[in-house]
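Here's a solo chain for you in structure tokens, the form predicted alone.
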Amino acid sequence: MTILTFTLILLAGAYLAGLVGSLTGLGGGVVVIPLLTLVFHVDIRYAIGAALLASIANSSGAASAYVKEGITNIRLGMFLEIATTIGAVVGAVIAVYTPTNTIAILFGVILLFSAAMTIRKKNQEALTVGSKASFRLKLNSTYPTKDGEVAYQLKNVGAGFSIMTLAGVLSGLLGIGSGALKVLAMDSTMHIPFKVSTTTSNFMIGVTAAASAVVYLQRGYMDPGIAFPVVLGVLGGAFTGSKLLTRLDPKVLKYIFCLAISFVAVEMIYNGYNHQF
């Protein structure tokens, strides 16, 4: 396979990854890494490095739109980024010394968890009585709806912060945004409305990925020949996905994607268990 052929196929694959990730809310990393490792047999650490760069680009583009609309809770995002950034650096350092087969098995397990999280019932209601910590830290806010501004308050701030630290570790270790864990922390634990939790999570992913990417860059796991087409493809796919989201039924897409990603997860676990990475 020539370099040009490899680049074009990778660009097309990354575009599909960004498209599917945008439509399902899981991000392109959960598709890009299996694509690079299972199809192209790229070392998983180089695949993670490319996925982290794609996450930074993707988050930067999408987050700005949500911030402009007033949905993202910027203060909450900046507060929780303390946890995710610390966790991301720790996870990236651990990844350097962890066997690739172990990383592949853990990646498969997280994919299965992410697939399950996409089809669970979402918290759509705004909490009217928050905790003392949310008032002290001024984390309560509002978000716009078609019926006007809706106020919401937070609870279990400490527990949410702890889960975010774990999400950061997994992000640095596996190269994915860990959006499922972040939404679990904000949606289920802190009882933030789903629309706010997903947009705030998207706002945070880029910063978390940037912290991890520094470690991978220092260790030499950033290959421009892999990262460049991945970043371009994922960005293009995410932009297309945002346009298609209003025309397609996201519920049907999520069920289809859950089946596909579960198959990929089992394949990653199987190959990791048999030391094929």
Second form
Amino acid sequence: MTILTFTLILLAGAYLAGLVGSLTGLGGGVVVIPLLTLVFHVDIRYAIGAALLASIANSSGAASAYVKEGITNIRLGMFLEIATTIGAVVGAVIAVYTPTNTIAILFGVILLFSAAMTIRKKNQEALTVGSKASFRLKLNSTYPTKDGEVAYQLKNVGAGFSIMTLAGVLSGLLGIGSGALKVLAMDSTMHIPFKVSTTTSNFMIGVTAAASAVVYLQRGYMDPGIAFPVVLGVLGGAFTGSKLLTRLDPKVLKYIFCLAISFVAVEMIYNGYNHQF
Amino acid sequence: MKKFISKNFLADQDIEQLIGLQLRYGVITASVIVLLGGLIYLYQSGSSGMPSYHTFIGTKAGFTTANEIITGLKTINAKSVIQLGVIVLIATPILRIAFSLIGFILEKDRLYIGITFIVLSVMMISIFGGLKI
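Taking the form predicted alone as the starting point, write out the structure of the form predicted in complex with its partner chain.
Starting with the chain above, the whole complex follows.
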């Protein structure tokens, strides 16, 4: 295969990954890793490098819109970024000592969990009485809805912070945004309305991914020949996805894709178990 | 600039607008550089055989330090140009933290100046801490 053919096929694949990632809410980076390793037999370390870049591009692109609308809770994001960035650096450091097959198995498990998380029931209710810590840290805020500004408060700040640290470690280790864990921490634990938790999680993914990306860049995980089609393809796909999302409610699509991704996850676990990486 | 200081609420919104714009232009700039580098890359070596990505060679491939990238840029080396775009992309969220820090300083929010400073420090340790091992 020539470089040109490889680039074009990968570009098309990354575009689809970005589209599926955006429609399911999983993020393009997550779909890129199995695409590169299972289809193109690329070493998982290059795949992780490319996926991290795709996550940063996706997160920053989408966050720019949400931040302007005033849905994102910037203070909450900044506070929790202490946890995710420290976690991400730790993850990037332990990645060196982790065999690639173990990384592949862990990736598959997280992918299964993420797929399950995207189809669960979401927290729509705004909590009216927050905990002491939420006041002290000025985390309570409001967000715009169809019926005007809605105030919300939050609780279990410590538990949320802990889950975020874990999300950061996994993000640094596997090269993914671990949006599912971030939403779990905010949505289910801290009782933040789902619209705020998803946009704030998205806002944080870029910073979390950047924390480990700088380490990976220096280790040679980011190959220009792979980074180029992956970044542009995923960005394009995510852009198309976000346009489609405003016009259709992809509930059925979401279930189909999540099912498909679960099979991919099982394949990753199976191959990792058989030392194929 | 007057609006920044006049009222906390207004300042909050202005900073949000600023961060939104900065993120958008960061991603656009990075994509354009990556696209340019990519086109040069395809023009120069599109017809050669695909490198073996099955084996990981890490830093031996080059272009992993600022020095290597800058040296490559002088001769318009395609891979260097792509890596420059990659660096702009990674720098985008890091710059966002710096912008937030300025915002919190303007608001005189000491708690969040501290929190943002911690996040920025973690980033700096990650960049300059020699964690590549």
